[in-house]
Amino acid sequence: MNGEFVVTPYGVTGDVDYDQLIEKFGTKRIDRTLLDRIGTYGPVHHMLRRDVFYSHRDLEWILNEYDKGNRFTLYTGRGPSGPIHLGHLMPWSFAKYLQDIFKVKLWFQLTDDEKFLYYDNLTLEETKKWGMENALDIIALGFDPKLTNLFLDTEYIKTMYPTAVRAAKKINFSTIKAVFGFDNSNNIGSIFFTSIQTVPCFLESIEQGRKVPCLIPCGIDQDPHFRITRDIAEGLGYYKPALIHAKLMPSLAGSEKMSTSSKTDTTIFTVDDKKTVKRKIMSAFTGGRVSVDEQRKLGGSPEICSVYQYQSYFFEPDDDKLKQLFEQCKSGKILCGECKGILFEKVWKFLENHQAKREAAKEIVDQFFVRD
């Protein structure tokens, strides 16, 4: 955090300086050496090549363990409070990439309890319902059912609670206040929740009866939760979880984080219809000039354009094609309307396929869930 931006698990505001976050959070940048090493296991994902996943904690260590035959497990999650948008899919699709190249198990936590505790307008029944709805989007990404465990906290709490209590005993209120900015107005459930979010890091260790490394792919905004987890992990008898952090996918309005609960016109949801998707993209913020003539003459600014960022983060994995798009924009050879049209075609093609897979997921959803 600084005076211009705030990054916590519960809110992101301002123009985020990702280099400063590395310094403030005490993480490490993913460098060329580490990218080359990842390339020995399989193709390097475009989100790694483009610095979207850009920061880590102990990634070298977890690869060392993997090379020694101590295979890691993956952990990520979702706080179910509404429909899924494209920003949610970004780290999950990266988690699938990790599952595919390393052939490792994924524990996927649906925190229906957390969203009930933090949102006054949601009942526990509603957050559970959203959890089951959100699970369809997760399954639609193509995770291996034999290597993927989804669970709702309220349905898996018998398994988690003994470890959560042990974790809670090692975390004092002053730590929670310092990390999350809580005060006396926060309900005691929200104060306890970090203990619950700690447990999935250790579920594979609990299941196997031995210490298993855990890698967490997540947005950089979620790192504070796991700084606390890392502080107490060894005292609980487990490895510290490793993390790999993504930058936050912007909304169609530009720099701000995509949101489920507000400004829905600048957020594309997986259940949006074709007309809605087109309207949102055609209204997106761009780096264009005030007139066609001026853009033809001076070119646009793709580095601040949400349409270009969508291509870079998610929808154009080919580096040469992305570079060509950048150069065409900078030179004025392509106008904003044409660029929006290109993005719309890609987004809708993806969503049309995703929505079909999402519907099919209803028939197999129980194959993915673990329950007490």
The other form holds:
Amino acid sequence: MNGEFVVTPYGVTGDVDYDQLIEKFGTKRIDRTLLDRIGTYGPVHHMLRRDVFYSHRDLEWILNEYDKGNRFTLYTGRGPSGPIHLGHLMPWSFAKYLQDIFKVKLWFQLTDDEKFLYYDNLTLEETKKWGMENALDIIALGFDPKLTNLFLDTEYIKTMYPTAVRAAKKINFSTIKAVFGFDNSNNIGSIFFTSIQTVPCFLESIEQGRKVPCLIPCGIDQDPHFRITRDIAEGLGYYKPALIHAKLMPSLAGSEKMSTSSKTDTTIFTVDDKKTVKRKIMSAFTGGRVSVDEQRKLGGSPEICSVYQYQSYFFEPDDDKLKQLFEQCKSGKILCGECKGILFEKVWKFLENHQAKREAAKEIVDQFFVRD
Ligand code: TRP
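Coords for the form predicted in complex with tryptophan, given the form predicted alone:
Below: every chain and molecule of the assembly, starting with the one above.
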């Protein structure tokens, strides 16, 4: 088949088989029963219906506790190494959805330390600057300032450090090597870092002085960190964090994770102007045929089309409309140029609005930040 693939927070190689990843990581699939249960709290998000958020750990437990009146807290994060693209917004808008339907607090970690430690070409000043820039995109998504705590690791370290060292004492170097694929050449900060990503799972518990359940919406590539957290949580006197995992966002070039570091032309940044967005979408990889004639006759392949995937993951929440698009493509009724045009209109409408909110966020950013 497709052969080997490896998923860690620090690199994804090979063709990821997401079903197999569930087996490899030992997570659970979000099944029909669980989707129906989520539907009792609010609308079932299209990223759940379409298997974008497709895997979990202990989500039933989180809902059981919630039903008993024991509300959970949400935790997610961002490694600030550059500008934000559409793929980044996906899990965060999902976190916003969870905040909206459950009315719970969100802790949002900006790991300026992590990106400094892992990237040779970034200074700590730069990762912190990106953290503040990225915060604007996060706030622009509309999180409730009363229910959202954003923080930069280097600014919140005094609060986090006692828990970080307590966590670090329970983690062996051999575990780090095995989980992240590290060797003796990795710098010692990167070896320690997972204990810093662990702490926010417990920040609400620390603040309230009692055990509070925590749910982490994240890309499945982050799961290895939290496997370690789950192994040590109870020994530290907390609940194991629960997780809900997303598949990794494809780029406009096709399958692989939409990345800031790969070719910028296949990645749409939130600050791109209209012309740039248009150029990128118009040159996207599609499932089209070699000629118009052939496509009219044989139809296209939405299954492998990045334009269709953008509609499905992000821009067309209506299932009937998505199905219609799928069928029009399959039957050769719609050609790639037209389809790209439709996507462009939607993306630009979204981005124009996002950019205005991003500007407005500059005025309210302080309402979101917690500092030592
Ligand atoms: N390590 C993540 C990254 O590089 C950032 C992050 C920190 C995170 N805490 C998190 C992501 C919790 C998801 C959930 O992007």
